[in-house]
Every structure is written in C-alpha cells, then in structure tokens.
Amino acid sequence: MTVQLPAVRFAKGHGTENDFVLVPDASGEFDPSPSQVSALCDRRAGIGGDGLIRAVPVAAVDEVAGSFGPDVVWFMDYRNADGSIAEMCGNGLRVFVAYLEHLGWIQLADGGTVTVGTRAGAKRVRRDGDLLAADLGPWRVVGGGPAATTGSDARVSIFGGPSVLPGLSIDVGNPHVVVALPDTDRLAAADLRTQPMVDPSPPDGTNVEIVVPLPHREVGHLAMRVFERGVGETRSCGTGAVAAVLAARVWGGSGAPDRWLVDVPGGRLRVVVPSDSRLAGEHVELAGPATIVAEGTIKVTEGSSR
C-alpha cells in the first residue's frame, strides 16, 4: 500500500554533473524515508540523483544537535539514492553550499566562508571566484606505512577486466578504494554497471575509484571513473578525487605534487593537500563548480521503490 504525503518543495543541483535532489527544510520537520530517497532519486519516476541532500539547522537533529560550535547553523543531511545514509559528499558539499546562497539563507563574497555540519564534522567552504572550494578535513590512508610501502592493501575485481588489481583504502570522511590503471583506453573500457569486488570486504561498503595518471607541466593531473556505493557509476565524486590523488601521491612519493587536476566524465575538480601530509592529514581542499538547476514542488509516495 502507498500512502501519498504532501508536496515537498526541492531543487535540482549538480558539481561536475555529480547531481542532487536538495530539499530546503528549515523547520526540520521533513525526515525522509529510505524509500521517499529512492523515490525522489528514481530518474523515471521522481526527479532523478545520485543522492538526496536535506538543508537544514543544525538544532533541528537531534543526532547532531549541540555536537559544532555556535557558528555552525546549517546542517548537511545527506543520503544516496538508494535511501542509505551517507557520511559525507565533496561535490554534494559545495552544492549544498550554492543551495543555500540560492536560498538567501547565506551570503558569500568573493573569499568568504561558510562552516557546515556533516556526519563527518564540521567542514569549511570558500568562495572563489566562480568556484566553491572545500576543506574536507581529516584523512588517512587506512593502511598506513605498511600500505604505503607495498602501495596497495585491497584486491580489486572489476567485471570484464583483469581478474585482480591492487587497491589502495584511503578515508576522507568516507571510505574509498583506490585502482590505477595503465592507460585511458583501459579507464575507458571498465565496466562499471556492476559493483566492483573488494577484498577485504569493508563493513559498510567503500566507493572505488580507478584512476590513470596524465601529463601536465606545473600540477599533478588525474583522469578518474568511481562506483559509488549506494549509487552506481556516477559522472564526478569528489570525496573520491581527494581519495584518487592523495592514493597517487603515495604512489609517486616524495617527489609527487600537492596541487592537482581530476578530469571526471562531468567535468574538472582541484584538489590542494599540504605538502609534508603523506599518510594522514587535518586538511585537503576540494575545489569545483556548483550549479543550481532546477527547483519546483513534488508529491512523496510513501512506499515507492527505484
């Protein structure tokens, strides 16, 4: 039985086409359900994303309440478009950021920041220029030196490619699994409609990303495809891209840059990391282009599925 819910108000938003229901709630009252997520994420029968974002204050959820400082008013409530809860989202970070300036709930000039509560902390965002650019905070590499020296501490399966690769787990907020391949044609022709295998399996699941090193004169340069759990092959991750270089700055050493450029299927993301972080950091900035599309209104169907 489906049960048919008011018309909640939402918006339409994407970072390097890495895309977004966003649902302003600033009363708190709109806790979504597993399969109103999934309903409002179905891309033939609800609006269509690769999550769910809901804006809105801090003081209004109870799981965070009280938990950032008095300068944290706004909270990112953010799901995959399964329903799945979710720790974190670089591109959905600095999309919710743009939602809320679309809002008028926040005003950033040029250089200006704004603090937002995440399940991954407190996480700053910056205006600059026509991009916003994200301090993800703390990150490790999961295996730490002995990962680092054998440069991997996964197997990796994706369908139709080589039987295993080595991957390397890197946390950002959220875990990852990091693949290099040799060359584009071989990122290009990985098939990525069925999830890739992990060994050892984590707990609650990790995104994999697959990455090939490019050429470039003055910054460290990436192209990357990623399965994201919970979601599918998505056109731009961007916990992923600060996974995917800080992965390559283990692989290429001391020597490897701390500026670098990610080229997903959706666009081009910056990642900065300070230079003497090797196997974990406080920081890393994420920066990318955030884009409002679309907003209307929508009836929710209790009960629906993808």
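Write the structure block of the form predicted in complex with a further copy of the same chain for the protein whose form predicted on its own appears above.
What follows is just the one chain, with no partners and no other molecules.
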C-alpha cells in the first residue's frame, strides 16, 4: 500500500556520477523515515541516487546542535539509499556544498571555504575554480609498519581475475582495501558484479578499489574501479580515490608525488596529500566537479507501491 504524503522540494546532483537526492530544509522540519528515504532514492519509482542529503541548519537538528563551533552553520544529514544513517560521503560532501551555493544559502569566491557539520565531524570545503575540494582527513594505513613496508596486509580474490592478489588496507573514516593491477586491459576485464573476497575481512566488510598506475611525471595518475560494500560497483567513490592514492604512495616509496589524478568510470578526481604527513595524517584533499542537474517537487511515499 502506498500512502501519499505532501510533495517536497528536491534537487538532483552528482560528483563524478556519485549521485544524490538533495532536500532543502531551512526550518528542520523534514525528517524522513528509512522507507521514505529508500523510496526517494529508488531509481525507478523515485528520483534515484546513491544517497539522500538533507541541507539543514546545525541549530535545527537536536542530534548535533552545539557539537560544532559557531562558524559551522550547515549540517549535511546524509542517508544511504537503503535508508540507513551514514557518517560521511566524500563526493556527497562536495555536492552538498554545490547545493548550498545553488540555493544561495552560501556564496564562495574562488579559493573561499566553508566548514560543514557532518556525523564524522566538521569538514572544510574550498572552491577551486570549477572544482570543489574537501578535506577528508584524518586517514591511516592500517596494519602500521609491516603493511607500510611490504605494501600488503590482505589477500583479495576478484571474480574472473588472477587467483589471489595482495591488497593494502587504508582507513579514511571508512575501510578500504586497495589492489594494484598491471594494466588497464586487466582493469577493464575485472568482473565486479560479484563482491571481491578479502582475507582477512574486517567484521563489517570493506570497500575494494582496484587500480592501475598510469605514466606520470610530477603529478601521480591512477585508473580506478571500486566495489562499495553493500552496494556493488559504482561510478565513483571519493574516499576510495583517497585510499587508492594513499596506497600508491606507500607502493611508490619516498619518491611518490603528493598530487594525484584518479580516473574513475564517472570522471576524474584530484587527490592532494600534504607532503608533511607521509604515512599517517590529519589531512587529505579530494577535489572534483560537483553539479546540480535538476530541481523540482516530488511526492514522498511511505512504504512500497509494488
């Protein structure tokens, strides 16, 4: 049975094709149930997206009111497409800031910054020409010394690929295992319709990035595909791109660059690691395009119409 609720304003936006349903909520009145979120994020019966982002003042949300400094006005209330609560989403954070600009709630000159409240703490986002650049730190190479020297601490099996590949675990607030392949043909041939097997596997699973180093001089360059835990292969993953670069810097040793380009199926991301934090750090910047493509009103439904 479908219960029709009032129509709400929405927008659709994406960053390298990580896409989101965005809802403006200046007064803190919109608190969708998990089934309403999943209906809005349904790609066929709703608008569709990898997640839903509510743009709401920090002061209007009991859960976080008072948690941030006085300069943090806006809270990114991020929900996964299945309706569950998520702490952070790197591309979502960039699209959220593009949406605040689109609404006219903030204005960023080139180089200007805004600090946004998220469930993973306050995050700073900077406008850099056409790109939005978000600081996704802190991060760490999991396993410490041995992983950082051997370049691997996990064994990964990808369907249709070589039997077992070495992987390196990286924590960017969420867990990642990064695997290197020798060339782009093998990257294209990898079958990510099935979840890669990771051994040992973290208790709640892990995202898996497969990457190929591309020729470069001063700026590092990777091609990447990603399998997001609980979702499947996606067109992009911001924290995944950051994890891939952090792994490539371990593998590259002391000569590895600080600035990287990461080509994902949905576009190109830029990752910059401050040169004073090689193996564990407080800051890492993810930059890329973030676009609002449509806006309007949508009927919010409770439950399934199937």
